[in-house]
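Let's start with one chain on its own, the form predicted alone, as structure tokens.
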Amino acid sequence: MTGFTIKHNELTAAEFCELWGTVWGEPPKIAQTELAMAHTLFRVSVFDGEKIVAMARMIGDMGLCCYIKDVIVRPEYQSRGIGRLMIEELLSFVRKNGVQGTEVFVELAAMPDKIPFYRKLGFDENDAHRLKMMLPAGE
């Protein structure tokens, strides 16, 4: 992958927003991300110049647990192996901070059109069922 730039740690709030749009539509508020980037345990970023084409991150305590979060390719710049790169950034965070002799549990959830893509990188799928809510904050 020749003229990309790959950054650690160094997402920004905005940039995260900006790719989140990208994808997913109407962003969370700059707030909340800002909150969201000081508690991530490590985050990948992509560029192509100065321009952010990817992301994703890693949350969890490292010791037993972890999940991959908000992987988000540009859908231009989708199948050029950015997203592989960034999921091996992250895995090889795990490896070289978990407790040697260990395992980490490394989750994610994934759209069903994106399924094949994680399998082909080793995740599995079982059998749990996500479960979710949208809890009003600073009540």
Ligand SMILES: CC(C)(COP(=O)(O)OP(=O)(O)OC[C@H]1O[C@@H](n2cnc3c(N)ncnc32)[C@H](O)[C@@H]1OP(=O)(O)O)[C@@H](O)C(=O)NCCC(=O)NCCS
Second form
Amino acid sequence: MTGFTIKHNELTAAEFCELWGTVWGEPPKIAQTELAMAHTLFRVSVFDGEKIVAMARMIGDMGLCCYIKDVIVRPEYQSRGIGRLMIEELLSFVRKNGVQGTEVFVELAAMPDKIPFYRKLGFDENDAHRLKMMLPAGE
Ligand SMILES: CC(C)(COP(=O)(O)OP(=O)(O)OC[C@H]1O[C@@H](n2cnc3c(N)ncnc32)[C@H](O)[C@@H]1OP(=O)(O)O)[C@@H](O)C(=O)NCCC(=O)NCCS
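Here we have the form predicted alone; I need the corresponding form predicted together with the named molecule.
Okay, now the whole complex, with that chain kicking things off.
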């Protein structure tokens, strides 16, 4: 994979929303995305020249558990190894920053058609189900 620039912790809220819109439709509000970027442990973004083509981020506590979120490769750049590269970058960040001699629980949620992608990268499933709620904030 040549010709791409990989950036660490530079992903902006505007870039996040732009990429989100290429695959998932209406993005979140910019203010909540800014707050999210500020509280993210590690952000990876990939550029083709000036154009952002992919992003992924890691949230968590670093010591015990980390959670992979918002892995997106712009549709016309998919299937070129960029998704794999970003996951490897996130995992490398945990390897370098976790407590030596321990293991960190790295998890994520994936739609069924993306599970083979994550399996190829070393993830497997357990029996836990994802529970969710959309909670109104800012009251
Ligand atoms: C899922 C996604 C991140 C994969 O990124 P990508 O750059 O296309 O994937 P890569 O080219 O790095 O693929 C790495 C390997 O996984 C395989 N793979 C990728 N997507 C796959 C899928 N949906 N099913 C099966 N295998 C897949 C590739 O064939 C490749 O295999 P290889 O190493 O044996 O050649 C990308 O398709 C995407 O952004 N999709 C839309 C957003 C999304 O759904 N994100 C995931 C949220 S959980």
